[in-house]
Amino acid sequence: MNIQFHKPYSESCDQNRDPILEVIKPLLTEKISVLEIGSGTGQHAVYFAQKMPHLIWQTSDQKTYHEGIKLWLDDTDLDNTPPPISLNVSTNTWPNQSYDAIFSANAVHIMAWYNVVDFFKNAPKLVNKGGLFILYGPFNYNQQYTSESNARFDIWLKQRDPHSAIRDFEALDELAQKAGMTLQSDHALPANNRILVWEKT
């Protein structure tokens, strides 16, 4: 019996990835190679290859996301997007490679903190440097919410795993700090949501 393979989809991929790319494009515009850490179903990764056809996508993630990945990478068939790498922030080797930038959308606040702590170790080793570390999510700002929806939502993250949360800001730039990284912009998107972006220094 074949089984057949549905390409996974996220709806809140599709409504974001017009407001990120407003913001990371021309950030991009002289960078040639990007590791997306957390691509999840993939779509952000074929939608942002296609408009920046200049780079290199790389994507990654845990194993039992690369089926659906493969499926967009495949029906898309760009040039830019290798096949994903298998990444676990705290368990895997990390790619024995440097990129211009690193990209990651709505993973920090899924990660247990100890996740959190060894993405923001290990990752930023990987960046060229002048190279960028761009972050697309919700962020607490002086452990206060920006609202009342993201509220509700850390409320429903944790009740889904005590260990996710809304991170907040100042913790996450003190990381970035400790690994050599300056905060170079903050945006805020629709929907209450963020794009941090620090740079190699």
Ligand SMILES: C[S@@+](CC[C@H](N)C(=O)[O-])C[C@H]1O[C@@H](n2cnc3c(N)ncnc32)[C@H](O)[C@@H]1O
Given for the second form:
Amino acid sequence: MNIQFHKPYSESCDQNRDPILEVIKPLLTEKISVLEIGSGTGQHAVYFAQKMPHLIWQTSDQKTYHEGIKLWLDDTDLDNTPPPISLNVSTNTWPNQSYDAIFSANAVHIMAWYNVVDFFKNAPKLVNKGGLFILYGPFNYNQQYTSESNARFDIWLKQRDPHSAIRDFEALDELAQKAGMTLQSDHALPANNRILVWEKT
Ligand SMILES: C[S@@+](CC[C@H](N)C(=O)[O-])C[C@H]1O[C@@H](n2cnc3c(N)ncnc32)[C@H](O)[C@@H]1O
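Please give the other form, namely the form predicted in complex with the ligand, since only the form predicted alone has been shown so far.
Now the complete complex, all chains and molecules, led by this one.
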């Protein structure tokens, strides 16, 4: 039997990639290496790597996502997107390398809270001094949703997996501070999403 694997596609990636790019491009002009956590389809990686050719954009995700990411990387055939690395934030598979920035989109509301704790404990260790930790997604502030649509999304997330949830900015910032990161900026994006940027000080 010949099973063909289809290239995965996320419509939301196409919708959010330009607003994300607008925020992260000026932050990454002086940077060289970026590690992406939870690359998913790989669409963000190829788009951002194309638009910022001075960067080496390293994709990563759990093994099941690799085939799809590789299809996107192969189709674009860029010089600055090495093959994905296998990385679960809660296992001992963190690369033995440092990066100028870590980027992750829409991952911390999918992971269980203990994964988020592991993520924030381990990722900053890989960031060079002056480097950035950049998260995109929906966040709550003072345990309040920022919109009705985020409240509905949170219900949907929890029905799908009771360990998933929109995370509180304050709880994430506390984890980041413990790991030696200082909040540099917080940007409003379309569809009630945000980009949080911490700097390794
Ligand atoms: C909703 S998808 C987002 C994918 C992509 N970043 C995007 O914005 O379209 C959530 C991602 O988080 C990743 N993820 C969930 N738990 C993880 C873990 N423990 N370690 C690493 N990645 C994880 C999933 O594998 C998936 O790629």
